[in-house]
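Given next, in structure tokens, is a single chain: the form predicted alone.
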Amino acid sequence: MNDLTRRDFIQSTAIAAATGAIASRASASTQAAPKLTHPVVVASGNGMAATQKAADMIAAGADTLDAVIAGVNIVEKDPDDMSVGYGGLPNEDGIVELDSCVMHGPTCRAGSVAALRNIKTPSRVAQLVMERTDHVMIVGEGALRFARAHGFEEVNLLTDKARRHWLKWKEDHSKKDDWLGAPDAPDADNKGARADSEPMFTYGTINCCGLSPTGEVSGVTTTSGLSYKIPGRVGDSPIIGAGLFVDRTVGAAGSTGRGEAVIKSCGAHTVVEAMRHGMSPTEACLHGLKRIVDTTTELRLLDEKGRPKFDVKFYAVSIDGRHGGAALWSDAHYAVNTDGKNRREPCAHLFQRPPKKG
């Protein structure tokens, strides 16, 4: 056996051994799982109503995708959740733009919309993209025209509450423009803006993934995106493999938080692939977060200890019914409905959040 052949043989043997170990670990974890008697539905922390709705529908025999979409519709229509759908915080021009994607595990199909205006439930439009077109993603004006064609009602998504938040941001985020804040504000300087003001952006989304007792799994992610974003900005929420990924043989995962970081790491896909290779849902979520830490190199995004200043959370359910969630920073929770009970559970985390000053 010459050197090249020997090297190839040793390398292929090592790869085969590693692959066998991974497969063995995955098989063992799956075989140890009890048979499901109830649906398992996971969602971001703002998804308690969604997990209950989806679990009830799946238990009654509904398709898993129909169920999780019906769950997030509750939040999309809620004007008090300013990170999703109607009432979401707008872009820098004061216009609400929504993003969503869906994946149907049983048929391996997906649909997505991005920068969609005037429609309260982008998740339903994303489902129609999946079901009624040969495309996966439609964006902007094209997505709105598609929604119109299917009879969706157009509404002004900017509620008065969201408008006031946007207007305050316009007035306060810079002292070098012609926008003036309220002159009677207790912390205003002589321009009418807070003396210590700096732009405050919020990330918010809802992800929901559901598993039936028969092993069918689907997921949805929907958001109004980064507040006061540049018009047309698209985060991870409508991107298959970033804000959501479903594999009918493995499970599903989704994300909330800084979309740019999730896109760069193919976040949800990374989590599902980690589960494929034997990690538990929580371990897989932490693995995805570590990938984000490794790929965040811009100094402006790092604190004095080199940790991301932003947060990202992953949520996952495996095909055997296990579930988990993890966040970059502590004190996060996720919603879960399992064994017929709806509750919040703490997310695992990589970093301990520092105590608030004062």
Ligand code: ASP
Second form
Amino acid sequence: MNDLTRRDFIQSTAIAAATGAIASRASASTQAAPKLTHPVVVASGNGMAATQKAADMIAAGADTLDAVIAGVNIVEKDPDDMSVGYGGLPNEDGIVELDSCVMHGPTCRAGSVAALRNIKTPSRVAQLVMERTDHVMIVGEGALRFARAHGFEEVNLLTDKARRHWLKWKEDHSKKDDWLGAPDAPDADNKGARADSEPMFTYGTINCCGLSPTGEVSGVTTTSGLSYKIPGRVGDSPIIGAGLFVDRTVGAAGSTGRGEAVIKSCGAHTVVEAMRHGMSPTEACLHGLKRIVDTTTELRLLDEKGRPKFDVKFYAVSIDGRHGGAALWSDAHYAVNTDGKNRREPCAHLFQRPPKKG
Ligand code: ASP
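Please give the corresponding structure for the form predicted together with the ligand, as opposed to the form predicted alone shown earlier.
So here's everything in the complex, that chain up top.
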């Protein structure tokens, strides 16, 4: 098959598959599928600038993956966002390690980097892994060497502000680290999930998924991961099927929050599969969260009512343009650009946060 014929074949297969998926979902869904006139872009709550940028680019005819990556690049390069890219909080040793993955719906391709140091935009490196290698995932030193080979500028990602946060954590000799004692140690079960007990900035990530009016969909997730993590720790964000999953016939989903829980439940894949079987994006996100609740058994991660002490959020867009977000705990939001407008939407939730004391 020459290139042109292969492309035509892929395209017509995609259209046939998409049509079939929309037809079967429409009968299972309570909402009628809207006819799209504008892009639909969803992102985590910190992604307002990303959804705007990506929607503008898709509306101007850009590829959906190029658009969502350009969107998250704004946050990756922002030194004031301490959860993503440059300025992100470092690992235990004071070194920033970044994770990211991308999926391009139209071609069913994916790329990923994990524990990448010194490069401000890991999402761009993940895109190059997809485009310029026969691999899906490159980690650590290999990822840095790959980025170097592609001419990425190397910088110290640790800003002074992030260094001061890390130093305080180190000086406090906090028990809130990731090391667990031996099971027979006297206070082995004494540790909580850090997400619940650290004041702020412990978790944080940006996920962004974009759908074009012609039904092409792509996504990206990028993060500095869990702050003060054990060096080399990899979260859900660069794992295809955990922090991000895109299916060109169904839609896309991504996550933020405690990556360990999302990895164990194949989070984003679970959400996309739920949409495939007829759930709306919001229902599918809640379904993914219930799976996490059902599979979290460690007492140290549960409160007195057996609910996870940590938070996870899922965001999703279906191929027919519906969107949704859900969090384990109430009061969360996601960013969305639809009908040419950028706004924040409340996430559905499983558990109501207790009122703040004082
Ligand atoms: N999911 C990310 C991780 O576990 C962190 C986050 O989303 O806040 O690395």
